[in-house]
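Next up is one chain by itself, shown in structure tokens, the form predicted alone.
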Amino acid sequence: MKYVTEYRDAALVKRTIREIERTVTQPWVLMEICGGQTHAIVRHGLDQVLPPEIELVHGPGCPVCVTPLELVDKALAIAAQPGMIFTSYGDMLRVPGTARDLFSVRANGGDVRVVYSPLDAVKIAQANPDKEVVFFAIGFETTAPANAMSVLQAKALGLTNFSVLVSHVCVPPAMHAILGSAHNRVQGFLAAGHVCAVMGYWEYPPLAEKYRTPIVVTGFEPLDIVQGILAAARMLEAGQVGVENAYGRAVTYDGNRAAQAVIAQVFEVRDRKWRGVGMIPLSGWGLRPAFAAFDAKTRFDVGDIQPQESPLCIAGQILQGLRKPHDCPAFGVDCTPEHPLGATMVSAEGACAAYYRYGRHFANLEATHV
């Protein structure tokens, strides 16, 4: 398949890794911002065949993982209400709230449905005028255009029984928070290619300059990732600062302006809590006042939510690149995909899920992949 097969060519990947070995002369810490990239790295064993000078740490680029616990608890309370159809992407159903998850709500009689598009939720609302239909609108910039379109479509159809529970977060403010932290270890970023396909990378040069940190826009196949690492290593070794696009087949500097316009029409920038990380100023989106009627957060009064995280879970430190999943004493013991303590163990893009699925229970496993 064009643009896939050639980016999984093991010979090209190995050749690029050898070039990385020739390039690096000192240790560097790089963060891949996207959970999809994390899974690709662990699945193909890329981190185990890179030279020891390159350390990869895993960023907060998993929207399911960073959805704040209080919003998960609110979703659970809304989903359990009578006359409710609660719709969501599939990997949210196993995300633990304080005491249960959406699967538990469904098992207890709640009408919780998995959808593959927010427009599916709009269709459900059309077909069930006697029910309230809520869509759990989570995601980074990648899913925001479709979620915004569902609100526009519902308004155009005159639907009064459709609303969205919004938990949108944005990548650049999270990068600011990581790089500005007193505990930061990150010296270079692999930026999320799918986010940049929507937003472009015009937001990144000021960030790179402020923190003197190279940023490379990177794809998701093995060759994409090692080429991104090579580009970042070359910039770091040369003392260069800037932004490089290593995913030119999908990303342009300006991004998708039409998609950005739809986002701006429906959403406005807001402060946002990130699960395990805390409040990051101006790091998310909420509905504009013109679309307040579609805001499930205000439509349904579920009372005061007092969330409580597991004291064993270190997901916040993992999402900030400070620790690895196998550093957690609960990993694979008290925390498994069947009985997760945090979202990073059950999300399709979670770092803990990747380490568990591909057997990375220890830090010193031998390389067995590429």
Contents of the next structure:
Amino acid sequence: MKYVTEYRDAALVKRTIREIERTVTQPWVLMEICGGQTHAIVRHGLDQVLPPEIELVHGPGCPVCVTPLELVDKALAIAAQPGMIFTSYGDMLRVPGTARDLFSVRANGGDVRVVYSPLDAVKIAQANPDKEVVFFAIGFETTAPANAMSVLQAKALGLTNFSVLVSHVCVPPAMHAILGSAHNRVQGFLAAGHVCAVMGYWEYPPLAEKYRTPIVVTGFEPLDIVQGILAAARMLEAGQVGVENAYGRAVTYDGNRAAQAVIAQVFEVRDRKWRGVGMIPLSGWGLRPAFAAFDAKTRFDVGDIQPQESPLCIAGQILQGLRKPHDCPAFGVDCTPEHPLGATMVSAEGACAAYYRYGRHFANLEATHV
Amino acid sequence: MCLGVPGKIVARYEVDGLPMGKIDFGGTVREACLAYVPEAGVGDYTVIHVGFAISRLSEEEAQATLEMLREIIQLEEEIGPADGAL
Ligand code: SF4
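Can you swap the form predicted alone for the form predicted in complex with its partner chain?
All chains and molecules follow, beginning with the one already shown.
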């Protein structure tokens, strides 16, 4: 497959890693923002073949991981209502709420459906005019164009039985929060390639300047990732600060203007809580008042919600790059993908799930597969 | 869910007023919304994310990147492997 095969060329990846070895003279901590990158790094064993000077810590860019527990509980309550078709991206079904997950709502007779695209949820609403159809619109800047378009399309079609439960979060405010924290260890960032495909990277130069941190826009194939690491390592070693684009085939400085325009039409900036991390000011999006009729949050009264996180789960620290999954006493013992205690053990992009699946049960495990 | 995947546009058409297309992911063909890549036509590659094309892939940029990496490697071959010599 074009644009995939050539970026998995093992020889080229190994040579690039050698160049990283040649470049580094001291330890550096890099954070990959995006859970998709975390997954690729662990799956391809890149963490085990990089020189020891490069430590990768895993960022908060896993949408199902950071969707606040209150909202998961709210989704569960809405999904259980009679006359309801609750639609969601597949990863959300196993995410633990306080008492249960969407799978168990479905097992108890709820009509919970997985959709690939939010437009599929709009189609379901068209086909079921006697039912309420709610779409769980979560995600980062990457899913926002799709989620926003589903609202515009429902409006254009005159649908009155479609609404969205919105939990949108944005990457740059999270980078601010991480870099500004007194406990921060991150010295360079691999910025999330597809977030930048939508938003461009014009928001990053002031961040890089303010915190004296190199930021490299990075893709998702092994070669993309080692190339991003190489660019960051070169900047760090040279004492340079700034933003580089190592994913030029998909990302431009301006990003996708058409997508940004639709996002701005439908959403406005809001304070958002991030699961495990807490409130980050102005870090997400909610529906504009003009689209209030499509807001599932106000449309369905589910009474009082008392969210309670598992006391064992340290996912919040993992998402901020402060701990690794195998530092959690519950990892692989009380918490497994079959019985997750936290959302990071659920999604393919969650660090705990990636570490579990690819055998990173202990620190400094010898390379088992590359 | 957050994985964007490259695919090739093999057809473009309209459904309910929205520009849609058939996308070939190395043999598997699925439908996606093309509203955000108005400049992309049949034969172009795009990144597809949750059923939407979010970016048209640039062949020139792709070649430039691979060129740059191959240069690094050639350089390595010319001056020999890194043994802390630098
Ligand atoms: S292993 Fe489970 S309990 Fe521990 S941090 Fe990860 S998700 Fe939370």
